[in-house]
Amino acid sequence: MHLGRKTLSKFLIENVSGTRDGAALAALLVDVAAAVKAIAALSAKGALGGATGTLDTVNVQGETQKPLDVLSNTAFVNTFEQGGLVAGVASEEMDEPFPIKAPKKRGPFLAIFDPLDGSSNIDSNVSVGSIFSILHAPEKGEPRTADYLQPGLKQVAAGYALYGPATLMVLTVGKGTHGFTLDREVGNFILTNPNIEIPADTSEFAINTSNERFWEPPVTRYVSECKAGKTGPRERDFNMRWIASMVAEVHRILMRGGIFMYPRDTKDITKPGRLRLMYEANPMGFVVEQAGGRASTGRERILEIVPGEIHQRVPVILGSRNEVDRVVQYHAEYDAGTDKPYESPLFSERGLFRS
């Protein structure tokens, strides 16, 4: 029992009552929690529940689907269709958004979600997660794709679930970022991390360095300085992390600080970025900013981007505000032609390899 501990339902009643459609938003987030519980149960079974392996299907993103991708998407879609609290749904796993049609009841919101982030980790039993974003639906008429294309600043709620040793749900309704842990014995999410604050400074960065040869110079400069440690211009050692699950990366940053980077690169020049604005960057940007962090593409604030399409991709740099601000500064200096790329002492004028 958790006598005196605040449940998700009680938290929502206290924090969204009195706002526009507050009661409906609270009920909708409780529905999201129900979908999270279902996915947590499926992921916990692993191969016993048929969640591992791959399918012969490819989603709209061009990614080979895992069984748990499809099962998670179905769990969310069924929850939203039956809940009567949304007018339309958009998923990273589906080609287009779809409206809720009669005889099913429609509500005042639009739900956007990535049902299973980091699914490449499933077979290795590494943490995966779900990401969700809630927007207001148009007051009249059936929602069209254009109605979903709202900048991240318009989100009324966003968050993620992490399926790890414990199942966690972290969310914001625009009043800070808060973490809830699932008590599996009673089936309730309990507030365990109220008012999360990301430290402004950090000595930890997360990036896939196998793509280093494709990075833009500002990112190469930043990472080179971090790797130089105490002997470099930062004058301190940094640790590098990479899990290949945005949910796991962001959660670690929320708990202890850090910077996560999936920057623009030249590996595929047809893609201006790798992560989806609507399903990943916007909700995570909202969560991070509400915890005192920053979220940028390197050149603009993520939450201010006006989406042009539902599956739009963008570069993502988020986390501890002073480090994100530094990367943004490096992009500005590069674009202005005033940058000073870091050069290792080994190869400088006084280096061992001077000719």
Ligand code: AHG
Second form
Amino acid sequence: MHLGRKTLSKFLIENVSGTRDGAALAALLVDVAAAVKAIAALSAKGALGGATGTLDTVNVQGETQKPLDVLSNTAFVNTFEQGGLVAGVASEEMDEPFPIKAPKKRGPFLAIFDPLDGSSNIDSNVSVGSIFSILHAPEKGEPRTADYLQPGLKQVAAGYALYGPATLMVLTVGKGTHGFTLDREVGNFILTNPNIEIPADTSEFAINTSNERFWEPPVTRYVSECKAGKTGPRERDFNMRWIASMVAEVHRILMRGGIFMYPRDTKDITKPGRLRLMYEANPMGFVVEQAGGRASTGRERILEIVPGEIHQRVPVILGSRNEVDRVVQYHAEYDAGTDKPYESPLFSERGLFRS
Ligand code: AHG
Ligand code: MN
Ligand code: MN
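Coords for the form predicted in complex with this ligand, given the form predicted alone:
The next block holds the full complex; its first chain is the one shown before.
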């Protein structure tokens, strides 16, 4: 029991109710928490809930859906449809945005979400999450697709839920980033991590190195320098992690620092990145910046990108600010032709393994 500690509802009443549509925003985030609790309960049942395995359906991204992808999407859509606080929703799992239609009540916001992030991990019982981004809706009428295409800087709130050993919600309303832990028996989210600050420096990087041959030179340079450790130009050893759940990676970075990269690559030249701007990069960019970190494509601040479509993909480099700044600098040097790629002494002129 955590009597006397701050609940999510109390935090929201204190922090957002005085702003534009603040009371409605507080109520909407309580609705998000309700959907999150439903998904937490469902995912915790594992195979006993009948939600493991793979469906025959493919989403608009061309990715095979899992039962929990669809169930989580339904949990969010139903909550928002009944809640009367949004005018429309857009999701990774829906081709087009879904407007709230009369007689259902429309509210002043748009909700965009990734209902289940890291869903390839479900059957291995590894952490998964949900990511959400809240924007203002147009003042009147049914929202059109163009109304959702606002740069990340326009977000009024964003955050994620992490379904791990504990269920957490981490969010920002533009006044710092704050973490809440679900007290399962009582059903309340309790403020456990107020004002999270990402350490500016780190010795931990996260990237899927199986894509190395498709990376751009500035990313190869950065990662080679990290891997060279004490004997390389960074003069210290680095550690590496890859969970394949962006939510879990971002949460680790919020807790102890680090850099996460899903950079531009040439694996499929029709895709400028793996992750999606509107429901992965933007909300995580907002959360990370509000915790003192940085979020970039390598060439542009994520939150300043003017979106062209709902399911647009972008390169993502985020986390501890000094490391992200370094990777951005490597991109600038590469683009200017002034970069100095790192060459391991093992493979250089007088190296051990010269081919
Ligand atoms: P989703 O499950 O919502 O499609 O997102 C998965 C994303 C992200 O969470 C993770 O960082 C990345 O895809 C993992 O990609 P790899 O399979 O290339 O490791
Ligand atoms: Mn995702
Ligand atoms: Mn997803």
